[in-house]
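Given next, in structure tokens, is a single chain: the form predicted on its own.
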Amino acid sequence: MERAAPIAERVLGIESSCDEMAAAVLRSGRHVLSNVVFSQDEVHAPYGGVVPELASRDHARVVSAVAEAALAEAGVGLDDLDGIAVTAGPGLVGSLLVGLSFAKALAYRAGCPLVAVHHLAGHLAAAELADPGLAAPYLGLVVSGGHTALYRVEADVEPLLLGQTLDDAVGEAFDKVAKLLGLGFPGGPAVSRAGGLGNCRAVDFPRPMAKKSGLDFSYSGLKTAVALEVKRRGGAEAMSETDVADVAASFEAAAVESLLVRARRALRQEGLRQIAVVGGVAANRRLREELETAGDRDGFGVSFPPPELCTDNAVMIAAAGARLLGRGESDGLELSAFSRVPVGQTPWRGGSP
């Protein structure tokens, strides 16, 4: 990620990797002229997660009406543009292919560049863009609903990825541990809600890959240890408030912990001293709390962007596409959408899929 290279002026970014549905634009890299967000929390809330199917269909329901309000907001027409940045990878196909479909035939009828974008670079991107003063080389912490990452970002190459989840990320955990709970969708407000009111030591559950070194995470253990403490106690349904909320904070602390303690290896393992932390999780109140008093003790920086650019959007997108636009990449009409790729790869690029 270069953050010395040139920038496209104005920037109409799509955001459709998941289930919610969003159009920005972005003056000169970093002035946020709109934010257009359409969630779709009612239409998974009754399923108690993502139903691909039903996002696809929603997102090709409202994209029209998302993208020409961002450009209202912004009062931008199309002729105005320099770009159209829009996710290609990685996320649920159905729902890329509305966003890129979509993108395409909006560059095609304004004439001007499209270019791709990867979904977490788009994050990393929104850390930038929210702390001026975030310099690579830095460590980043990507918690989503689909991932869950550490990588090494420099200024001159493609961000390191240094370990990752071996099974769930730590968002589906947090939605899976919601639904048994009977909190609702989504899960990480729902269980960060629910645990403020309970006990943090009143389960022992188990902190995921405790005993093993590297950087890898993994979150599939800690929500069966979790299942089989509602079970013990006679199901959701059984428990009383105070029981839920003790079982929701007892999970949240076990599952922070998880991410801090790798976190503070990988920049010690690295010798970084900044972290910024992305995705929908760094809206986690524990987890800010808890990283910004381990960087008070051991001396890092810890940067969160505003909730709003923490969950899935389309202004990280234009900041990604921003600088790809300013260093003359762009791709053609025939690009596709990738549900799987790595950071750094760019198979609608030519490169490894």
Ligand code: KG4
Given for the second form:
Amino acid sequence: MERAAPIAERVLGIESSCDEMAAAVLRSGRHVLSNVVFSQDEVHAPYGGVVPELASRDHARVVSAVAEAALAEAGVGLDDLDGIAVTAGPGLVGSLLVGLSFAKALAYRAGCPLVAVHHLAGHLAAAELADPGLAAPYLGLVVSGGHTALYRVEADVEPLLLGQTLDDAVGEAFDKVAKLLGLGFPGGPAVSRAGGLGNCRAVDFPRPMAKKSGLDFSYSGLKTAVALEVKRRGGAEAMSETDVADVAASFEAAAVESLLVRARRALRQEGLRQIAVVGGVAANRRLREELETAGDRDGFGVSFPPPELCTDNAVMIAAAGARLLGRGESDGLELSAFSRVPVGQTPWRGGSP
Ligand code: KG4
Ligand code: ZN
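Next up, the form predicted in complex with the named molecule, please; the one we just looked at was the form predicted on its own.
Shown next: the complete complex, the earlier chain at its head.
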């Protein structure tokens, strides 16, 4: 019988890489004892995007209460913890440092090991936690406000990057299009809701990188095409609700199609039969439906974590951290945050940043 990989027992995860402060307790790498997420949507809504300075200030305001709530909800004291896992990058440095400094102080006080987790490795760990049928090797598609990337995921090694966006992330494109259409922040759910009422063939937006081979993505051209279309119609204020819905639906169709084309190409190229989609944009209904239809037709498995594990959370950090701690890995209190870190590199453990 195959032996299960060693896993740390009770792990507190802390995530603060962008505009969510989150803490969670996980038992045996599988059982979610608590999952607390404090979102800053209201802080950033007036600006139509995340303001880094405001994000770190608000994190500092709530970090202690969020961690306390996660421990209380789990019924776990500091002395019961077998480890603390914290996001060290990539992300906004000011935001990361709040969670990181707090995690260091807690680990010192609790006398337990501290381990740094790569934010995207965390997103992928959420997919495995949510779907026990998901087994390496598989294709990981990370789609969020900061990332659009494809990874080959193998057991017990860091995921291998196959392709990524050359400019904007797909979630960022959703957020910018929402702003252009006057739909508010965060943009993804708003564009998706509006688009649900529109005609996705109303505007023939360019399919990003349609004629390019390879597995990289690009969203700045599509974003510019939407901006020109909105301008041509006299701006969001001059557009009817139907016009807004049609543009939103047409943008969503183009954005999703480019994800689909590259995901299928990567599955073929790598000889993989399963894909897991993680990150905030994995909550998108159109993406879910189209990928599931393609999977049924072409015979590959599709795994989406539930929405609360798709967007930033600390369960995913605890899950990735429990494995690292189980393998005997940990980091010292000199640990620092990194805004950019390719998956597979661990600058906080002496590698190159
Ligand atoms: O993973 P996440 O919570 O934070 C980052 O690490 O970026 O992702 C947030 C992103 C935002 O850009 C948001 O607009 C997008 O995910 N998003 C969506 C949907 N829900 C969230 N995009 C498209 N459709 C959705 N339903
Ligand atoms: Zn994320």
